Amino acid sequence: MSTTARTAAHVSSRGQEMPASPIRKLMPLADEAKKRGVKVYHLNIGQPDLETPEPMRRRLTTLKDKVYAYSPSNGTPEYLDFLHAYYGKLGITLKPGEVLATTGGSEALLFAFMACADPGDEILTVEPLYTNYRSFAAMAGLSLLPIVTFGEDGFHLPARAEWEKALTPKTRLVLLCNPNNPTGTVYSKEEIVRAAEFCRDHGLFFVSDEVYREFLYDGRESVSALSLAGFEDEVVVVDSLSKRFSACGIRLGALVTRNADVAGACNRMAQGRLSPPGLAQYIAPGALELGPEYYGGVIREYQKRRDTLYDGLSKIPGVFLRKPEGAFYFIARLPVQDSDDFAAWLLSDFAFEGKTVMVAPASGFYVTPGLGLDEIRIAYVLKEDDLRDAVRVLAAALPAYRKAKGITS
């Protein structure tokens, strides 16, 4: 028998660097609270409660296929036609090969990262940021290089001088989410053009995450990076049907670029993973039956929810937030020192009239250590009555938590 000592296998550095999701990591505590009979208001995750539009649901009932086969790697002709029509209504004309079907916006992001940068390169972005950017960057072997934005000015983009200072020889792309998750900020055309010009001047790609494009309040307008003339080589747009049509579970998105080299690279990646979801692509074209009244109704509903939550939270002593301009999230600053501990305490130790609230600690939406410790991200995806009740719970929880933790300042 060999006496040679065994060497244990080690998880890769990428695996070790994968961050836990601040959105989902507290789910076991939420499950335990529910087992105790506590009603939990989920403000932690952007899962819309609106119905997926009927024309999309109806298409599933008309499917006659008896074999659910692989779909084309770049997407079915019907789904690609749908995407061309959708962007056409936005005034954006695309050629064949400039649109790629993906498994949600998540795969589009991963493809974009891997096509635009090599392992060891950097992504220049702003924080707070969509937390899963950290996960996709780790998968691609990239580093996120963040510039801090601040709630006092609505988390809008810093001046170009700040971007210039942050640039390094390893920077390969700029990443922005507009409208923004987690801040609810809608960047102006001037801000988007400034970012695009910075990319063009430094030979960088501009990856624009536009999955919340229609979620705009108070009459605001959103500018797609695809609409900017003269930036065809720089722009890569990431898109998704998840939030737009309340269809998160079908896992269907798109990557759009006029850069032929990037499009080709992403198409080869798509071939490597075989095909995006076929049933989802069959469902999607039903959205072509939806008119302006659909989008208008969705926006009115979310704007009412935003106003309800903003008005309620603004009245709680010690809470600071700016009114979100788009998407359905915001970052709120609380009179606590550790929002991770507060979020866990809400689920494990607190109930008000048999109810509690689940929120996402904001530290997970920052790359810079130590930031976001007194902030939370809230998604306003519940009905107005539930949001009012959630505000009452938070209003009772904050002084109770401060007392329990001996916080006096």
The other form holds:
2 protein chains.
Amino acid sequence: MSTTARTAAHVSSRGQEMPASPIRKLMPLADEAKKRGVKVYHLNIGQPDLETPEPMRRRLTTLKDKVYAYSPSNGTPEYLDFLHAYYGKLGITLKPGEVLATTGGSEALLFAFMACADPGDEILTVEPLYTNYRSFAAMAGLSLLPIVTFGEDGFHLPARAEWEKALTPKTRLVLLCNPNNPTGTVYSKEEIVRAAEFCRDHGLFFVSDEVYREFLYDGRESVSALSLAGFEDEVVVVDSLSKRFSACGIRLGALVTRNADVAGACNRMAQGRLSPPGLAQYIAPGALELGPEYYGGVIREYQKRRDTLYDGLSKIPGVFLRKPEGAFYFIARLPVQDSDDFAAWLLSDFAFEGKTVMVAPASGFYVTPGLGLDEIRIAYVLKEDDLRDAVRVLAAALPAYRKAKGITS
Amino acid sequence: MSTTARTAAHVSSRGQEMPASPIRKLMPLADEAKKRGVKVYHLNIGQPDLETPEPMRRRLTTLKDKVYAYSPSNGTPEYLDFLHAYYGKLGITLKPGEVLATTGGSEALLFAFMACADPGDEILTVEPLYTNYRSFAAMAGLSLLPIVTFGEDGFHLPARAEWEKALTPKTRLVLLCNPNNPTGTVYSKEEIVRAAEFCRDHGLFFVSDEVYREFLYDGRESVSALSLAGFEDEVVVVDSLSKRFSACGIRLGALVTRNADVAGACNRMAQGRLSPPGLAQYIAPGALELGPEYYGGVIREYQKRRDTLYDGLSKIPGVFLRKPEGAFYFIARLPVQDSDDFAAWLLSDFAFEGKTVMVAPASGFYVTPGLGLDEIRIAYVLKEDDLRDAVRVLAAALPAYRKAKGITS
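Form predicted on its own already given; the form predicted in complex with a further copy of the same chain follows:
The next block holds the full complex; its first chain is the one shown before.
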């Protein structure tokens, strides 16, 4: 056989195209800054600093199992009971088989994409968007077809005509994150119903990522797509315990749908990967001990943080943002031309009183090239005093950066 | 707009085609049998009954974290150190970035498939095969192209000419499980080198699933594809803690490759899903306390079980199997024409002294329709006395089934 003619094994196209995380890609620069003794405020990643509730942590000390065995593919009876109870309190009654335990919201997204669409199909959504949708779409062989939303509209949903215009014969599902990461927008019931009707009229699935469901400010209410009557065939909800219980690392979530075909397909995918994480499922029911005061306390804390950041950033000349409505992120426009460069500069070339700030450049939250270049995404998962200090750092950084780069516009 | 013309949202083709687990599909019949008071010996699923080692379980009681936060996407430093130390003891030195923490071997398989091949591409492998390869191939949009192996050959690998014949322009990788689930075959070094050379000669990846690496009987040795010199670009190894440490439920594994492009693609997929399970990564380093006597004890136990089953089953008239060499499974040929029917009958219509046996029909371990109809897969994960009793039950069941079905051949 000839060894000269052979081509070496090469990584797949989807492997090559798989995007790097815009949230984490600047991490080496942050590590360098820390080595130089600079304190870095992390506004780049949605890792809450709040404690995982004690009743969940306490469960670990009660585990008597000597064999850490596979759980059922769809979840342990205890975790499924917990999910039924949790949804019941939201007024959403689920039948057995309508909820599937997943390895975080991440796996629920991947299962939903794969069950709703085939390689080559399209996902209709809005941008800016949760950056990891790009990864799961690439893994599933799907294209993201986003309609642009604008800060001036508080990133609320485009009119129905825009959706009709964007639709193609390859569109299989509409994907929305509500409350929204990265914009902090909470869609109204009317917006959700409009999206659901659009889906029903065109035979599309409505994949609703509701992992920030409780994170609502100024007394707002959020509408779960599961609560809408008449859309049982269309709605697939992605859920996670990560943010609700500040338990990102345990990797536990859920996929909820009343469409029996989708539930069946996702259940068979779940059988393929055997089971969701067992220790996580074991501790989850500890959250049943948490009453409304738990959620109230968390919301109050995040609302205060939002206010601190919003008030502080709004006062910096050239910075634009609408008041975020939910979740714990927002997109802010800055007086810069290349926020990737600005974010890197903050870590490499700047310090104010020995401190700097790490932010996520917004370009990674857009699919359309060239968008988001003057925007950053901020996660407010730090204590109020730190946020106040981070605002001071940013307020000092912006004019210094503009001067260094000769920006006068 | 017209609502009569619309087509309802419908599940994807891959969702429809996603196979149900042949290991678990008879579970409702087993539950019914148990309700009737029949004791069911589970020989159908590879859930070891051995204890998860105490040093791992003990780690849970030492966890002081109050925030169960995301770990790095590629794994915690402690878990990665553990993996480097484990491979080091095998004589395999890994550089940083060559090993990635995954959510079980399952996720490592999915990442490997996706990084090595694009939708529409093919995986060349042998059958019978680990049934969940079918699920991950379907999720990744890939076809499985298996070459049949035979019990008479101890399910060892076909000659190179057969591989050459099966190759198509769409083939991107060769997939082998060594030691093998479901056959219990351990490939020789010569077989592994032959497979690796075939891959290198044709520009294919060599995905080697080595999750049963230590499960070797009669003093056999197993060759990791990672130990071969000159195949650094081709080899991608899938690994898992599930069987090695009887910790199937924690969902922790690894993907190991020296191909930087594949490692990069898998790392970006890992960023997309944020992190592997944190509690699992926390307890894993407890296994560093385990010495060679741990592995020795486990192997002795499984070898005894294998001997009990092999000796017992070989004596049943009409049953054929070669002595399994590794892992804790084997494929046995039975004097039946439809092992799906036989396996269901065992649960629904049969009991011997109030006991029956659950086995996995082998048809689900073949891709080619019509194969495996007179075979079953058996997992020996029960205590010796139970296995001895299960053999008695099977020995009574086979003539009773043949009589009930009028089989005389």
